[in-house]
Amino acid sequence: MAIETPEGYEAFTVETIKNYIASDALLAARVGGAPDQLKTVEVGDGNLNLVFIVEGPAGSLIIKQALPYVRLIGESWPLPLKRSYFEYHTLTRQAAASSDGARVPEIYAYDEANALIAMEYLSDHIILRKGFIQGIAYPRLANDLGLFLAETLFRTSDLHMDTARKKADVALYSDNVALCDITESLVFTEPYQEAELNQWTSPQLDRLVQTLRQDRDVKVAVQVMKERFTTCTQSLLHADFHSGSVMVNQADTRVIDPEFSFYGPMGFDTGALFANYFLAYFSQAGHAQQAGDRDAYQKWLLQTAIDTWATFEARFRELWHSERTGILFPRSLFEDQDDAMGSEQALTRTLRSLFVDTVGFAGTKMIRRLVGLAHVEDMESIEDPDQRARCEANALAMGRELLVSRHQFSSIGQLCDLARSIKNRGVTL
């Protein structure tokens, strides 16, 4: 497939981006100074895009620009630039859906022709995944992410949205075909078969990978979750909600990079976050300087998972009672007929379904980050391959259990008990 770019598109460099900013009055005013006074550095360490930090005499900003191909692979894998369009619109919708509006970066400008977003530079934040690797605890994390997920998922669903607007949005985001295809292939299919892009710690995990591919229960379960992903348009998802898509410090949490966004099952976002909590948990042994010195941090990670769900569920319940204005479970059938108990029954059912999805999607996300393409730095930064393989084997065992036995769990606490049990007994390589 040939790479196609719109007329006027230019992939910028650290030098040419200076002239671009100088040519835009709003951006130039924000950073100040002539092009030769600007300091620019390209820091895109993800799989897809260019990311420039631009600093000038008056201020700073981030420029994120889509490339017409997958950066991780190269020009042999073309990718539509329109993903930048979806990211921009999702950031604005998420800002509107969040009560304080400040859980995403402030957007300064969007240039559709150049597939480019100019936004707030969170200079005093770090990527959450790097914080996990360093063993840093964040006291606001569970509350901030629990609220963000509850509010953005509830307020973009048929529980709340005007139905005409919701259907228009579903149609709009249905065009994000290429990035959905990446998820459908790399998360739900390729890790379970021989595929050119699959990676794992070899030869240590070779046996486990072959066992996974022969596991009928796993393959059926993951395809059930794929069906849920492709057919359920519950809410506007971030759709790539991992610890590399969260920026943090001790006082603030921001969610970034929603270019995979589309309308899908709520549990895909919540499941992705919990998968990353548990991947971080199992990786800690590989980052310990001596035995036991990450035990307290592992305990914090599990408690953060529990607290995140508690905050999420509590806020979801509040919104159910105060903002259930959409076409689903209308108040006219329940509260307006003095049937509060019926409303509670419907809420319990909704949360149960969402929890089962969360568990199943968490399992799929854990597995793909261990034996598919694009692994997590939590594991990849463990230098000793034998130690890394032990950490990954434990995480793989949990991912499999979450996926296959998702209906058997009823609380995040039970998932944490499972993680501790797997860690304590270990997996035989």
The other form holds:
2 protein chains.
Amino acid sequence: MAIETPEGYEAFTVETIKNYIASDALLAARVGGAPDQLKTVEVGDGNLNLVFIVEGPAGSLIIKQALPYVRLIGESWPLPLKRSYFEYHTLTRQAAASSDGARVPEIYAYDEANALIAMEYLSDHIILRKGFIQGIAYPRLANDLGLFLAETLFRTSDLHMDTARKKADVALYSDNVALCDITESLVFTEPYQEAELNQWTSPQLDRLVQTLRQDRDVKVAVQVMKERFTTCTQSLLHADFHSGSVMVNQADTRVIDPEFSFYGPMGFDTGALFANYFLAYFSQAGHAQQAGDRDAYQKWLLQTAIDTWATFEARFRELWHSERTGILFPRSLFEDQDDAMGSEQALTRTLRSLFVDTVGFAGTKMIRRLVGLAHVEDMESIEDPDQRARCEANALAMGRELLVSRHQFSSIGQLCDLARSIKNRGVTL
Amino acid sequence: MAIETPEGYEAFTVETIKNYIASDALLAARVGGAPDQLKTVEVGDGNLNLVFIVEGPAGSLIIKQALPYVRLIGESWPLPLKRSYFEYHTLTRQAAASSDGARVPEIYAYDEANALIAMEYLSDHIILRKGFIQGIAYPRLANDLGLFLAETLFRTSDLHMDTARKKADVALYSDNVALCDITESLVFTEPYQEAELNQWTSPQLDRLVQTLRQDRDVKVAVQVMKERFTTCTQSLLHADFHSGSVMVNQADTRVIDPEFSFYGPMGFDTGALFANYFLAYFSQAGHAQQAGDRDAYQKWLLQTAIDTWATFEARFRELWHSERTGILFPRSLFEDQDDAMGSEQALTRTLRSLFVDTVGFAGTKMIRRLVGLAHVEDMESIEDPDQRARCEANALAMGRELLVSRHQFSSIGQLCDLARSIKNRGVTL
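Beyond the form predicted on its own, can we have the form predicted together with a further copy of the same chain?
Complete assembly follows, chain above in first position.
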């Protein structure tokens, strides 16, 4: 299918982006200098977009530009530029919703016609996934992400947000059809059937892939999770909350790239993060230089998972008590009737439901990264295919158990016990 | 608050509506004759709108016109005229979705500026609720409503509908904020707290009303159901599916008045209908001329509830097998992999989840009709307040049990057993 370039849209190059910057007074002032003094490099390593780093005498910035097709696949898979519009609006909403607005990059400009966002260049940060692969511990990570998730999810839900504003926002994001479709297909469907784009470490995992597609409990469970995804407008989600969407250093944590954003179930965001903690955990054996030298890091990863949920839950509880101003579980039925206990019971039930969703989506997200189209560098960078397959088989076993038995877990600690037990036992290939 | 009449809008009277009809060639042709040959009467007995019956030499029609405020309350409670737009669009969608398109009135014209729908006058029908009060059995009712609910709900869900069309439709109906707000307040909140508009048979039910507001399990449960209502975009609902929204005679059944329509949980429609069957059941003692003369009718009402679900479930199962073309539970994961059993398990789980919602919403809808603002004529028309209070107390007990114990029931037959047992025992006032 030929791509029709929308009126007024130009896909920039490392050269043409210089004149674009120069033509915008605000952006030009930020980097300083004439076009020929600007240093530009294109670093988009994701699946969809162009990403330029622009550095000038006075400063630097990032230009993220959507292409009218999926970069990973090419022009044969068109994709609406409007995803840039959703990303921009979500970045501004997340900045407003998180108490520390600096958890997302600062936005300098948004150009709707060119599907382009100019934003802060986080030159001192690296992608969290790369940190995981290198075995770097981040002391602020659990706290920063736990708070960010609790605040952005609580404050965009019917527990807090004005209902008319929320309904208008649900309508706005309903148009992010194409990006939801990618998730509906690549996360919830194709890994469980023959599909041209599926990939896995072959032949090592062939038998497990066949077993997965015949696993009735898995298939029913993943469709139940898909139903949650397509019909539950609980909160404004990032909706691609993996370790490639987080940038870190020892002193800071930022969340980027919310172009998949829409109103969905909170557990889809929390689950994605836990999936990526556990994928990183199982991949460590493939990154060890010698046996045991990643043991401490694996321990850190599991503790980080536990700490993330603890922070998330504590902040969610605080917000429940201090900012429950929406139409759900109104104070008029509980606290205002001297029934604080009723409010606590409702909170317990809400957190329980959220935890079950989190576990189910975590399992779903792990599986799709092992046998679907888009894999994770944690595993892909393990060169020895036998070693990689062992790591992946363990992760796949965990993903399956989280998805199918999501109602049987009661804490992240139990998930960590499961991860350790699968690692120690090892899945037979 | 003063109501600003929108540009181009005119609230008609029995006189001015005649010239309006005459000025529209299609409508004029349908009724025939000059304005002064038309017989008009205003019969709106609902809470919100004007309803004119127009009869002329050649035929008749109904004009339903929205007022810019809640008729039951007055100009102090403004209400957007746009509800007429949603009603019109839902009537056309329901006509298309139900195999027998004649389950909704035929639409002759829609005038957006005047918030007015011209439609078929069902002169041979009466409102189902009035039939219930008179003790009239309708042999087609269970079958007609079971089919209508199964078809309209299945075919507007992600089990069937194209996902891009559905997401656009979810966005469209997200603007029906004001009508959703009425439900959120009057159904899910106010009955459980002090609120100016609450009414109940006093002093007979005073103690039960106080008990209800202190009933922690009820309050938590009703907020969980409210969360389903506000965050679950499963299907295009009628959203006010009570026995006042159904017109009947011995040979026909029609569903009217979907102005509350939006994308919500299927069980909200099915639950509303069962709530009204059971409200009618408990009210019969108040309509008996002598002891026992409504026993047979009560039996018919319970059998009708059982038959309605049986038809609904059978048709839903058929559609699951023949029209499951949407993104949920795709055949590619089940039937196409020779795994019909997986599809059956998923169907069982889907029906189970829908049944639990149905029971929970039925309980919610019963309670709000007994202690909230809007009551039902089934009870209101019982003149002796002691007798009425006995009927209402029984219905209230059933509503409470359905809401709180919704997970503990497995069939409509069990709900009928519960209704009989409450009636025989009788709630102590």
